[in-house]
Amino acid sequence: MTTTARAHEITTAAEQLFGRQGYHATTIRQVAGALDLQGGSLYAHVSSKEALLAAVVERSADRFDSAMSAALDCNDDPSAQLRHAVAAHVGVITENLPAATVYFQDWRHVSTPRLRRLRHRRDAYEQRWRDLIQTGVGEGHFGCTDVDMAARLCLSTCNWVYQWFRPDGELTADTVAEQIAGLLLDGLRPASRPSIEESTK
């Protein structure tokens, strides 16, 4: 896929249509129509519908990577970094729900070798969460014994937000992130008991 401004517009249009209608239910003609283009004109910028899907998923992966990098760049302890990571991840999802829907639901429709690259990126992203949690365990901030399970729990909890979050709902994205981070760090312990951060001081 080309990297022109028009290609960016095409990716954005596909992102919204795939997210609302589903990848299989969306046609190239519909993507072109959203931009007042003829269906054939689209192929000057993208080789296939699958290539367009890959571009949409790659762009979401870029957003998650950038957000995670910003969260980890702070000089806070692992507990605070985990809160930042949750907020960053939830923020990417809630800022563009159609894109998140495509990222979580349709990425497997990409064929090899594109699928191999996407799997590698997802694995690398998950590894960043494992590394953060492992650092927290090593420094005494977290008490979990299974870092892999902890990372999967964090990501699964955050990822499911795309299914139920509504921009016009009662909860803001910031509130959702704060509540998720609080539950991940402190679980369901009574408020009167010390939090993880307090118990390790």
Contents of the next structure:
Protein chains: 2
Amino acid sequence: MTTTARAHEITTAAEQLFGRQGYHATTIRQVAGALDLQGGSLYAHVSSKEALLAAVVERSADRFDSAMSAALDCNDDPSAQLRHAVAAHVGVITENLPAATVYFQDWRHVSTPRLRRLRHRRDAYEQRWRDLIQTGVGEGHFGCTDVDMAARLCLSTCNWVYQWFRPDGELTADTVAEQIAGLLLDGLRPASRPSIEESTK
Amino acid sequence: MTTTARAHEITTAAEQLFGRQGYHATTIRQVAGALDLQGGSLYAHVSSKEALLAAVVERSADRFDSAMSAALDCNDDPSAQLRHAVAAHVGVITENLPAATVYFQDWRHVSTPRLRRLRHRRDAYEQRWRDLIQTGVGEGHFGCTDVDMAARLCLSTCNWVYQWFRPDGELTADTVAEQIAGLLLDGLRPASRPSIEESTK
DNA sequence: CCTACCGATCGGTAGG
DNA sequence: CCTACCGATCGGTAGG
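Since the structure above is the form predicted on its own, I would like to see how the form predicted in complex with a further copy of the same chain looks, so please show that one next.
Starting with the chain above, the whole complex follows.
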């Protein structure tokens, strides 16, 4: 767990290549080449290819954690909190697309000891979503019957953004986040409740 | 595009291994071994590893297409149609988890000529979802402003099921589908509309 | 469908 | 951080 400046640069290069090509389709020499290094030289900083993968995934987990902390750092009502959480989560993905791709797709290629730690981190993160929704249910803002499932479905919609979002496309991350939050809160059917489009402006 | 019985068996074996381990982490010899063949013998039936991947992905696309056709083969109202579509889509995933994993994760490793065809198939499939929602909006059942986005978000929630569903878990595919459809239709906030849990029984 | 083999490339290491 | 190298394994082919 050395965290020199050089190690960070290596993780960043790996992030891009793993994300664009996939972990197993990426060569340790490609990562080295991106930093103008020779293949073997990487091993002065990284113990193995898989340790590098773990570093990339851990960094993604860090981003999700801190974005969520910032998003929940207020005492708004649950609906607003959910909007903030969605914006934070979607923001991490859209601003780090290759990293998010590694996080979601290559997660499973981390070997067991490291994988357990990552699983705990992910579980803790999802717990924060469950807590948010549970609070909303308790205060009468939300009406779902299965909090665990509701949290999972919120995250599903947010997570999938990594599959189709294009930074150079027409949609901004904020627009996407608003639309997702709107759907999660009110569903497809016509609202018999005040519209949220105006109130978030 | 030979479709002998043996070719189907090979595709099935590849489906399992690609799905569980990932395309690049799977050896052509592992696929052969699953069928008690020698490595090179596969090439009597398959032109390349990537052609085998394409076959797996195409078969998944077939499943989604035909499940969707069956689901929409009735004249229910849009809300019921959406429930059917969700159940169909989720069913394909839960009943073919490894194949779905390949479909969603290893899609990008299909090379350009074949990839274009697959992209068209996927676009056509998504268009059916857009049409469904557009009809619902037209008839006043749905109230969303952006049909394209709504369709994408419906699919997002359904697709992510491949990431967490466990066939030996407590949740059945039907339960999951009902919960997803419920969330998509009515959202998290307490319904001021009739509950759907009873009407689908 | 098998045996035997090919060139290429991989992750990783030794020694400096 | 480089040079040079290692064993292992890969996808694919020839010839039967």
